[in-house]
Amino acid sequence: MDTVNISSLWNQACEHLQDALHIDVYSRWIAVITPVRVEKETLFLGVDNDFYQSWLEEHYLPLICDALRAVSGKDWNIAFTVNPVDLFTHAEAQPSPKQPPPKTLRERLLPRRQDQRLPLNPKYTMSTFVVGPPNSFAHAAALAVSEAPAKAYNPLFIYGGTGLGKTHLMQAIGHSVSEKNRSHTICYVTCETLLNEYIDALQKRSITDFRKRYRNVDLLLIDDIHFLSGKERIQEEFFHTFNALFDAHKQIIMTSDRPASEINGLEQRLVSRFEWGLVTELEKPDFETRLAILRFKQREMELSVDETVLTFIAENVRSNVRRLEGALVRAVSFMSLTQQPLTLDALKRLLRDTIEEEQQAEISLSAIQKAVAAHYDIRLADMSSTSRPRSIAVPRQVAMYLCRSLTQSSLPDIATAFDKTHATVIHACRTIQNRMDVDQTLRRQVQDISTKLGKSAHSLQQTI
């Protein structure tokens, strides 16, 4: 079969599956697929990397047949192959809508009206969320719940650093669910607000309309769920709320800047539910996903940016999202302002502050831990272990060398980190400057395992 047939059956098969997905699931998984050849009865389609073929046949593959059988009358076997083009070449040559007439400056950078009926950002959807290989499970995942709320993972627990999207992600879903379905009731609040209005009803006594809004929702979102720490009250009151909702079959949805086991002074069993349904991390984004970012918020903003000065303030802002955006509007505005193209030279001296500030980003110790466990590919556990194999205990020797010369933690903090003393760090750090003094081998790890962090191999300093 030549070209043209195969991409007269795909184009065929996509309008087939368009009829059979949500606008949302349709753009992301089945749009980004192109048709590749034919061998004998096989059909094979490229994707953009491994974690989108393995969705797609684990999810789709049999939608996918039932759509080209449907088109064609026979049926296919589908192979999937990966594409060595870059991660969002199809979401970048997608044609941009018509624009009205031309904004100013201020009215690009300005919010959007928000929706009277929803206390949603109109900018946090499905498809502003730009996506890459750190934030690409949770992507998914949401995509799942807004396609089956309630049925697909219940809760849904989203945790991460500031500035990485949870808040995004989450009112994303209550947007999909609520274009799907008017009748549905849904509320956003944070766990501020929510503790606040608690409080409220204490003294005025009305706390049965407190329950009464928010048990009688059918999705329920609640931003940073962490600020139940300590709180005994609240918890006995949401841990009721909680069991009426996943009982009367609800969707809730939190966020958390950390894992729900992570969080002093939350009780177990509000642990144990929180981790009931899936529970999905927000990664900081590769450079790739930054500058997919930038690109991304260039053209929202109807701005023409010279590729160098995003490329640099990728390479420079890696900590969260927000500061990306921040950094990007300031290099706009300067544009803007003085009516003269932004050279390098300029764009240092402008983001000064914030490069500073990036470099000097304490880097926690339990993530140099996973960094270094990720690496050697050992459990998490083994790092706090009194297991002495050499598999393990090198490794954790390098993780108390870098815990050491990447941070300025102290000795007992880190021998607290790894549930030892601080003689033991001492021996550590000794082992490894040494080792790597004549082991390239094992110094090429450490840098690597720094870079991964973030940091440069000239930050790995004498530590003792």
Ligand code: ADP
Second form
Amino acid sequence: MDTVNISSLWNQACEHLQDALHIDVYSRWIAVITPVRVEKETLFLGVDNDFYQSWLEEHYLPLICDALRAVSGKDWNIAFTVNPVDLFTHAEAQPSPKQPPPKTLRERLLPRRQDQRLPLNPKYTMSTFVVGPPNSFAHAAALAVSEAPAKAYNPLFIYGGTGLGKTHLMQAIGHSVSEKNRSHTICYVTCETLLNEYIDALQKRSITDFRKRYRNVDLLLIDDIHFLSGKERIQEEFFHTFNALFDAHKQIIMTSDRPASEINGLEQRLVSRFEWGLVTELEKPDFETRLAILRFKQREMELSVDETVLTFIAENVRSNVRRLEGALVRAVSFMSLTQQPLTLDALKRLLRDTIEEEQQAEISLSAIQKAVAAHYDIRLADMSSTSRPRSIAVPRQVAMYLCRSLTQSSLPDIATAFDKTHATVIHACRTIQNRMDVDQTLRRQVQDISTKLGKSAHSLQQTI
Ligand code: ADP
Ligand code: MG
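Alright, leaving the form predicted alone aside, put up the form predicted together with the named molecule.
Once more the chain from above appears, this time first in line as the rest of the complex follows.
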């Protein structure tokens, strides 16, 4: 085969490969290959260094063979050869073996895009995230991902309760990556927006654009992924987006209010993918961290607030950082309006509602399920399983009863949390309530669990 034929064979194969691969993968790994010569059944392909050679051999050889077979109708052996280096003109520019590949043309030419396309909150950066024991692991993971996107942990899955800093930490990674890699395309989206855009795209028949938008990014940040719960079509779509990005070595970061395995109605294949990389929890801040956050925010606001005020807030507002901030802002606004220092009594009056709410802070359904599972030493998954042995059925009924008794959640919400019907929850509540009247052991168990959840036995109410 002469040279012209080699190039046309290779060009046709490239068209195939372009369709099969992510644009970045194609331009980084395939567009740089030059066809060199043919000897019998072997096609020699030139690459710039042995790093490319080993990478291509490990990752893309079967795809290249498939493409060649498709366009020529026969099987080819592929041999990579390293192009000779032009020492005079390119000596410095040649990447040494094992170094990351050079930037693609796309990376060099495209302007920074993230500023227009994503509304990252400028305040949510690494430097404004206060680190303490309850969030230090998640913070370390976030730093590792921003240092080496798609290499350290992919995907990164951050979960934790409301107002504990998930969005802040996720966006901080976005800022960090965008500062270090100016050409990277970063996309931040809440899962709810993603769903709305998907529905819109289905209606307008613009699903290809939708896919392009999310599959051609370097860093995809999806906030509140638990929103996928029970929504089958978007799960299917997201599954493919996830795979496309993951295969192209793009970083995916997700936040959720609970671990993936506890998101009801989330397909198993997504659960397992979400757990492929690193799963990390943001826990409720302890007293020291709460105080450190308040001190930090106060410095940021350039106001001096008495330490006793900060300590009082840190002691009394425990549930989440958003509330902590809210309490500080109230205190500070009061001081600036009245132009007076704030006494402890005035502060108590000012924060009365917040403190009351804190005291009655809703326990989450999943916290109840966890506490009951731990008490009876059964698996959390048994809470929503269909198995019926008594050793599992009774704890499950206890958990349903406690959900009804200790929270304001509706029967349908409780039913969903246990993957059961509304009628099953009513039956469970009745059964436990009646049995507690005659069975002291059960009554004590239920009371113990509520105490562990921070509720007194008096909080247990008639449920049905
Ligand atoms: P979530 O997404 O978990 O509901 P957010 O990320 O929206 O929580 O955080 C709520 C508020 O608390 C934000 O204003 C955020 O800046 C602040 N915040 C949370 N954690 C921290 C932290 N460790 N340091 C400083 N501010 C924090
Ligand atoms: Mg959030």
